[in-house]
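Next up is one chain by itself, shown in structure tokens, the form predicted on its own.
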Amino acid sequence: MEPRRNFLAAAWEGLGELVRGFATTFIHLFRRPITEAYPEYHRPLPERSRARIILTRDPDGDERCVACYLCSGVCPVSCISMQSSQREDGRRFASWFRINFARCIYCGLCEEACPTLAIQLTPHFETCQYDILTLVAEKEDLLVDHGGKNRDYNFYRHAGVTAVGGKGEHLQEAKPVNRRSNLP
């Protein structure tokens, strides 16, 4: 008899989960679907995402990139490279700026890196070819005519355009301590 009750038992079990289960489809069987159609509308996404990087420009208008290999250094991928080049005024830039978004993963350090936040991550996630070949971005695919993030900041401003003088120079600059002069 004590089998006999056990199978009843897990008949009876049995039967009220499939009762439940079928419950649950019941339900859900008039609820309005949440399917959203992809590429007709795209779900707005925080302001802090990171996805596709840009290039931006300071207020004045000129590149904020001074090639300072920053973002090439710390990028754990390697897909960053550039060349440096120097302006006649003695302002920095990279004559060429490449980005291979096939090697890229979004980690955001090279923004996180770069001291003229020229380097910026947005939003815009869709980055899908296929050629492989067309995910490599030149400077010209990265560059845009806004400051990004930061509208108002500029590195030249805070920095100086370069370094030729002596110390102390600088607006706004202190004269170099004399070392001897602070020996006991």
Partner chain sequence: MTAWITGCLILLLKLGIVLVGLLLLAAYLVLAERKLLARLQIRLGPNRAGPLGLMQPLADAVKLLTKEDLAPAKADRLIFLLAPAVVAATALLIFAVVPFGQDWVIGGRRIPLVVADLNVGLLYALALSSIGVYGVALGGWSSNSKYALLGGIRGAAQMISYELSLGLALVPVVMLAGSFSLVEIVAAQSRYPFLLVQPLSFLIFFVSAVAETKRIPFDLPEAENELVAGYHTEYSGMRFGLFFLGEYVTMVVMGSLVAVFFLGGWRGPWLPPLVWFFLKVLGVVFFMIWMRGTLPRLRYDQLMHLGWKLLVPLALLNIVVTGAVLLLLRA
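Right, the form predicted on its own is done; let's see the coordinates for the form predicted in complex with its partner chain.
Nothing else is written out below except the one chain.
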């Protein structure tokens, strides 16, 4: 059996701890608050912080988005919707692309899923609106004229489809097979 502690000693010790606790908090009263008052002071955010979403362009200035639906598929709150279709030049693109920022939780999964680096989250987080419909952003609201975080990537240079560049002209591609000849 554990030896019984002296009740008075324990009480004394407890009282000491109590006083120490009170003293600690009391000292805090006279410290300078660490709060940064927000609208007066904008804290510089890292480039990779996740807020308002943009659609970027490839180095050639064309839309990166190929409307593959991966972002809308991965979106846990289903706030992305779009319609893919074919442009006259054969490129797959989104004929409309809508993000409902009223529903977006800025989790960044869309950015992670995007195979063409088109959809990106920016540090711009001040998006409050009085009318909820203004939070529904269409493609023209989302599209920017730069490449965002990775300016050099061009999906079509790797893809190997004829929409951009001919067969055999993309990175790591051999010339097309001549199916009329059996020569190696």
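Definition used throughout: the rigid core is the maximal C-alpha set that superposes within 1.5 Å between two forms. This one's a predicted model, so the numbers in the text were calculated from it and none came from an experiment. Residue numbers count along the first chain shown, from 1.
After superposing the rigid core, the C-alpha of Glu140 moves by less than 2 Å between the two forms. When the rigid core is held fixed, the Cα atom of Glu126 travels less than 2 angstroms between the two forms. Annotation: Cα of Glu36 displaced by at least 2 Å between the two forms, core superposition.
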